[in-house]
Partner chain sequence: MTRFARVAWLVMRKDLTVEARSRELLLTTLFFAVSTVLVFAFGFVRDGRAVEDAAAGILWIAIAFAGTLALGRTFERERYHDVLHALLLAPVDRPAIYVGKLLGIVALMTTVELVVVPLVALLFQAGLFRYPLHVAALLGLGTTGFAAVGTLFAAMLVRARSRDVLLPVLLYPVTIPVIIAGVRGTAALLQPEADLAMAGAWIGMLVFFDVVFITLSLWTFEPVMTE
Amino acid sequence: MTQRLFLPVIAVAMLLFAGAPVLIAWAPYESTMGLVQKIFYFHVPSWVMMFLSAFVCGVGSAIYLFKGRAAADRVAVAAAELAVVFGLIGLVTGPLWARKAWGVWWQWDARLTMALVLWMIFVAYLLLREYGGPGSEKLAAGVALFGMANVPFVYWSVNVWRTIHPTTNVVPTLVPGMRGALWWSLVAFLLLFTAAMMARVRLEGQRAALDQVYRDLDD
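Taking the sequence provided, give its structure as one chain in the form predicted on its own.
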């Protein structure tokens, strides 16, 4: 079932990404930032996908910790990798936008700092699984739960502390032309996330099956 869905999902995602530059070009210019504001249409979806990846990783890790289901652990590690990838996209596009909008590449304000910490948590998760030795999967699962718990704080930080980063009410106030381009990009990123999750979970399943074959041969 997953294999049959993979090709249609990735094909639609590619079509949406191909059409995204056209809609972004048609979207109205922001009155103060001008052209550079159009980074928004990739910056915001990348962070949304990182938050989604963090939640998927956290839920999978919780199921693995309390139920011992290996399939949930495979989902968790796949989602952690995507959290790092999409977070990196956000960390690259953000400073590119900030340099023109704020005059600096980086500000150690609440949102930016907490977003960086969140990304580093999932980098730590992957490093722990790779180099932590026996039993590191369960320890990494605890790290994933900590990362998932941080997502709401990252999201709401701009509403709680004074920061140069825009608050969360920016998206609901977008004009229709901007809103359409943003939703188009969000769906494209969501389909890309879905296709990548399908591929990575399948790869983890094949890796687990291969490990089982090696263990059976050793016995």
The other form holds:
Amino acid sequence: MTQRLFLPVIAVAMLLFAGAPVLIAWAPYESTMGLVQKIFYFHVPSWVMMFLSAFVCGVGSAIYLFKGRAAADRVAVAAAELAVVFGLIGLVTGPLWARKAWGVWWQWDARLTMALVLWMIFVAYLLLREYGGPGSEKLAAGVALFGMANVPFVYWSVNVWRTIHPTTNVVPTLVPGMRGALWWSLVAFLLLFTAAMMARVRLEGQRAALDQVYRDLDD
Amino acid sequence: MSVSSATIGQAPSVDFDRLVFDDVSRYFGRRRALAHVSFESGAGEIVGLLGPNGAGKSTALALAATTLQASSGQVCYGSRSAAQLGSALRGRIGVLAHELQLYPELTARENLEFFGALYGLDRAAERSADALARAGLDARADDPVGGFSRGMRQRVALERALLHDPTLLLLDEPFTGLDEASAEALIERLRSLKAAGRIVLLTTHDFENAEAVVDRVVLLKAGRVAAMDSSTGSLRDRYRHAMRVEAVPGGTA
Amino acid sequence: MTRFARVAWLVMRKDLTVEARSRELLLTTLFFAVSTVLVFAFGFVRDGRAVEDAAAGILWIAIAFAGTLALGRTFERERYHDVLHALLLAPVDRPAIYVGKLLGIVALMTTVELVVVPLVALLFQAGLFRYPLHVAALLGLGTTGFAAVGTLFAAMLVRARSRDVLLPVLLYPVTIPVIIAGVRGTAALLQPEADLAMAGAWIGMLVFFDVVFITLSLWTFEPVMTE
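Same protein, different condition: the form predicted on its own was shown, now please give the form predicted together with its partner chain.
Complete assembly follows, chain above in first position.
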């Protein structure tokens, strides 16, 4: 089922990505920021995808931890890897924009800090799985669950701590040309996320199946 | 002997009269620790698990102790599984692990009293004192365990495992570090447990002592049952023979 | 006393007895905390005076670092001779063991703080005793929150490889709200014009954090401890 869906999803994602530069080029030129503003079409979707991945990982981990379903763990690890990848895109594109907008590469602003902390939690999750030895999947699931529960606390605390990031309500006030390009990019990223998840979960599934084959061979 | 007269602290509903391994396998990733192991061990029976290092003896004990879960197959206590029996089952199991599971900073008495209280035993202090007397450690009862020799610690650990008068006793290499007199005492102890209708499962490399006390042996090799018998003859010879031939698929005897 | 509370009490008393006998954790952790304060003092003292808010930051960094060390060591004791398995084998509610370990750690960290807080106040001319109740609330709640997450992580890492380095790697990102709350709350009290409303807001957040994470730990302790 997912196998048959994979090709169309990746194809549409690729088409959208191919079309994105055109749309982004057409989008109105932002007067104060100039060209750098266009990073925004890449930057915002990648953070949205990181939060989505983090959410999927947290839910998958909770199911694995309390119900013991191995399939949920495979979804969780795939999502954790994507959270780290999308987060990395966000962490690279953000400073490029910030250098122009704020005059510095990094600002200890609320949203930046929060994204960095969340990203660190998923890096820690992967480190634990990699170096924790056998049985660390379960421990990592606990970490993911705690990471999820932590989001509102980090959000609140860094917000009180400081805020200079352009707020989310920037989206409705965008001129129509910009809004269209942003939504286009968001859909493209979402499909990319879906395709990557499908491929990665399938790979983990195959790995588990291979382990099973080895065990059966052993019998 | 106080074993049979000691009060049983747990509800009788948890009790069981045999331990059953039903086609049990345990894997760590791809590595096989135990594959399709089936055997039974009844009340009043002492079963020895023998086999070379890495044969899966400790894994089998951990599975019986509920500290590990089987990848497939079932470990049953009577007719029920650990999941069905819940946490009260753990109160019916006594474990003497290879690592002795004692706090070196605490005295022998404190170690016993701590675990006695944790198991919810009434008269924990009294029972601990009796246990120390049985272990011949009255004189050292209030010394920290860290200063004890391996053999002495082994005796304390055995008393700790038996303090709550468990139905199922699991012993990992109980003869390690014991001098001849202590080994004799342990054999006596095991015999009295057998007489009291306890289920005893032990692993060992010590053929002489095993021969003196074990009713039946299960020979493990690379995670499988290589042989299972209760026949007479030198245990060492049978072991050598079993280790040379191929493992029996399914492990039925 | 319920059975749950009794088990937690037994485990905590056992930890404190062991510690009273060896004093290893208390002395090493305490000295480590003092060393941390000293090291950071070299970083943040200019012209004989600490830079703004440095005292609050240094205090909480020292607590977090020393706490991590204590958490690792206290579970090393359970790992040594495999006693943790014996605890898990006892027919008790396993979360009670978690609570006992948590209480032991909080007691230890509180003892360390009794020395470190006056030391920071003295070395950085910080008015930590101007609002003793607020400072105590921040320290108590912050320590509990940090230890609540730390006790669960340290307990589950007992059977992991590279546990020494993985503990801080996992613990710090998750406890960042505690550190921010502790530092900002304390800094608000140390200003020339203390901002009690702000300190109160941070104390409130810490209460929420503690409730959520202790609940979550009690929930997850059993599944993460079974193999």
